[in-house]
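Just one chain follows, in the form predicted alone, and it is written as structure tokens.
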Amino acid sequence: MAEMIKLFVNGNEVEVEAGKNLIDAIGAVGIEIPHLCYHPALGADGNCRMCLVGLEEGGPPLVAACKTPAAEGMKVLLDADHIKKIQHDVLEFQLINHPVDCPVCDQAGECSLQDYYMTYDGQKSRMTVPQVTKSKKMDFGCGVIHDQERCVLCGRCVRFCRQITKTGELGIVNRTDTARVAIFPGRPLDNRYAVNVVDLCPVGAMTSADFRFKQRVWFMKKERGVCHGCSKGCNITIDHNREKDQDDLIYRFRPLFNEQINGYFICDEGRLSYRDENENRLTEARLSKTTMSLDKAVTAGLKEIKRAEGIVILISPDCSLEQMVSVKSLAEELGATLSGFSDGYIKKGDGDDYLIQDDKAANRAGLAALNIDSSQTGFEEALAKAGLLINFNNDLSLFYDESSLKKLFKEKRVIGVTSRNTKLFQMANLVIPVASFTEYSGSIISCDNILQTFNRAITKNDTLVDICEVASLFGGPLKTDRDRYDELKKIVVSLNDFDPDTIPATGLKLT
């Protein structure tokens, strides 16, 4: 457990973390130190002077918070008068050339820089000289795009390209009024995070390509998810929007700080991977080329297992441990041979040092915990005897082309139980549509063998059923969220001692 040391702030005692600096110590209990160059993974720059803070005793009058360390006794003045000038004047020196044009700007709602504004300084503008103009609308690549006119330089940008991903694309050039973030001539941003930028940047100088213009910000809610994108299941915040009458859309995913999965940043892929949820969704049941509802997709389905001659079931190693434990649950009463062959998930030599996974799988450590087979042979040698195959949102594409597949198939009745309107599933006999994962709740365990829970985000006008439905329906015997959470305690023995609502948010590393 970390030491806790006892300091006043504004004469009032806190116990804070010894070790951190004030602007996270003081924050950690509520108390906000402004600042537009520090971040906590990025380290102190001491550029923007924003974060100034008065000591009664003890040391200088004057220091930097972000490279300031807390210490035991110490006397720190925030709301004197002398400290407040210092706040208006850096935010009037920031404004000097900065346009004000938050009506338009992408960052306005969650602009460092106009937040300040509002709450330190609110005076009008002194200058009566044109501001300095500089370049607007700069593509820097990776589907970043750069306002300079914005920038206040505070370096944040540069810094994750040279700490965090090593590029070092992005460097400060010139001096004074004409000083302004730029790429090397010839060289954009050329790497698989280059988009986090956008997450740092305090004001809108960074924007994204994918995302500007789509949303205001204020209009969208913001809920907490897991990325599916690959085995690391980094923390995201998911920021969604119904327009009047519309279906509700997810509009981006961002990086949600957790310190022992993701810290505070995901790799673009991810970031991007919120289309899925939107695009090629399959919202109707089908069978052969006629469109049904959910009941009668379920009694037909219901028909096919009944004259089968040899089930095997597939999985999607995407699937959460509840999905998981039901289709495990419903083989067992079927009779039925489970698989979660999903060789064609792991691109080989894909992943990185950092956050990226050669396994695009969410949830394969899910398979091993709940002890699914998951080798070719097995699934191969099984779908050979057998004349129906279940596959629950396995993406066979991924390892077996067109013509594999339709071999594979041969002479096979398949029903797909999937929530993409893919042409694997356009092989299928019968199709039954469920929901994504921003479209339920669940848990999933990551490649470091952490346990994560995620709720649902996203509501649609027309609800679809999750894949533990559709167990349920086809004579699984879990029926409630509560039965498939004492099955899956039958069988991972480590999550004994918890029940969902006990798991922390940021994750349970099993054991």
Given for the second form:
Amino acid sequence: MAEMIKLFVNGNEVEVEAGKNLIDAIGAVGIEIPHLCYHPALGADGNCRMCLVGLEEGGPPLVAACKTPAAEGMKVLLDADHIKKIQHDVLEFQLINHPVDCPVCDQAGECSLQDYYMTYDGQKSRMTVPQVTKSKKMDFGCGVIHDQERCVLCGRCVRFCRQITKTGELGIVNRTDTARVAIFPGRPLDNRYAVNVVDLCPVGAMTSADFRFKQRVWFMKKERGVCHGCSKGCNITIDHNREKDQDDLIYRFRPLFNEQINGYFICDEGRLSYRDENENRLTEARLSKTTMSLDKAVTAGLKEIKRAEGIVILISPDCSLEQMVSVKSLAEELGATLSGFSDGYIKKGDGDDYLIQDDKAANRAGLAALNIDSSQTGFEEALAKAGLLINFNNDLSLFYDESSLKKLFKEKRVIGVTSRNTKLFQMANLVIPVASFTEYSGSIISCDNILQTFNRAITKNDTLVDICEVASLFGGPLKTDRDRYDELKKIVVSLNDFDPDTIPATGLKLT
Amino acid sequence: MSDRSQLISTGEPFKFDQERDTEFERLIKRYPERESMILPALWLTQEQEGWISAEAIAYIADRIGTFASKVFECATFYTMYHLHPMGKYHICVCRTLSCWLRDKQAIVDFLKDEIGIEPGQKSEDGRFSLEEVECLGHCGTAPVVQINGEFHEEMDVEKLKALLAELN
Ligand code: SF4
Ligand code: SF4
Ligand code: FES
Ligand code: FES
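Alternate state requested, the form predicted together with its partner chain (shown: the form predicted alone):
Let us now look at the entire complex, which starts with that chain.
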């Protein structure tokens, strides 16, 4: 527990954490100090002056809250007339050359400048001279489009590229009212975290080429999620919306702060992985070429299982612990060999020393925790002897090319239980569509051995079943969430003291 | 202030000549941080070429081992760096208080007439360019004119006429 101190805001005593600046300390108890350039991941720069507050007694009468540590007994003034005037004046300066094109700006609705104007300014413009005009659409690379006119020159994007990615593509060139953010000609944004500048930008000056003009932010619903792009398990906000006569679609993933995992950021690839949730999904069960209902497909599957001489069940390393344990119990029930072979998910050398991992599987640690064999020989030898492969969403095509897959599946029956309509699953005799990770609740263990739970965020018009459900329909003994969790606790010792409800939202570091 | 961020590219790679190269290596030893060489390196470039091209900025960044964006920032922030070719003789007239009070305008007007250009322009034959600048730090001997970096103090139109006559 951090040390607490007492100080006064507008004469009222509040208890705040020591060691933070005034913005964060007072912000944590719900009192806003407006600020543009300060961001906790980038530190205080002190350039925007939006955060000026008054101090009564001792010290200078006016300080930048971003650069002032909270101290015991401090008397902070936010609502005095002279502070209000400063806030109003700073905003008036900011708005001199601002285009105020909120009606067509993606940031509208989540824009600091817009919010602050409504809260602290609200005055008509007094400007009678023409505004300074700049470029409105600059392709900075990596899917980042810049509007120089909307920029408030807070320097967050510049500092991000210098301090966090250390690639330094952005700079603020010129000075006075012609100052602007620019790339050096021929050296555009070139790093795998670049789109974070769009989230960092307090206004609509940095926009994402992918998201631009797709949705007004206030129409979207926001849900917490965990990225399944790699084994890091970065926390995300899933912004989705069901438009009239359409399905529930995801429009973007954004980073969600989690101190022990991803901090404030995510990688660009993970950010764009929302597309796989919307596109190229398997939606109908199919036996050879005939589509059918889930019930019929399950019956067909049961027939296959009955007929089969030797079964191998393959599970994806992206599956949740609940799914893994369900499928594991199913395998035991059927006397099938269970494999988690997924070497293809590992892209050697692709990771970095920041967030991105070589291992593109979200829950490989889960395979290990449940003692599921993942060796290539284990899988291939078992399959050679078996007549039926039931593949639970494992993308074998990441490892085998088409001809090797054909060889592997020769004279085998294949059941694919999958969320993806890919070539691999088109090769299966029977396919059953299941929910993808934004459509079910579950838990996974990250590469840092952190257990995280997540809830269903998306509800499709035609809801697809969870793999847990399919395992149970195929005869698996675990029928309810309770069953699954109890079984998990039996196998994974470190889960003994925990229940899904008691796992902290920010994850649980397993020992 | 105008937008200085539209850099000009020569299409040729840039590099310091022998003399500037030696000077660069001599100066960089002075600084604990290599980035501190950005401003001196921009000066060296301007000395060598008369102006600073996009290629030169990239060269300086790579040579120092810093981001091109940082050199770009410095080069566009300080108006003393020329980001396009100047005349053979680049004339700066100080326009700050002391010089203003001691009639820098007469000097500017004379030059406008004589060379036929406005401040910020270059003559067609490429011989002259004219610029009005802020305080050159010789206020005690105002008005001050600087030609290719050389100071001429307590100027008036007569003196300037003589000075121009000497230039070839
Ligand atoms: S583009 Fe956005 S983040 Fe970057 S300086 Fe401008 S306002 Fe700040
Ligand atoms: S680093 Fe991995 S988990 Fe994090 S956003 Fe990127 S792909 Fe997703
Ligand atoms: S947030 Fe303090 S000066 Fe910008
Ligand atoms: S005012 Fe001209 S040199 Fe200082």
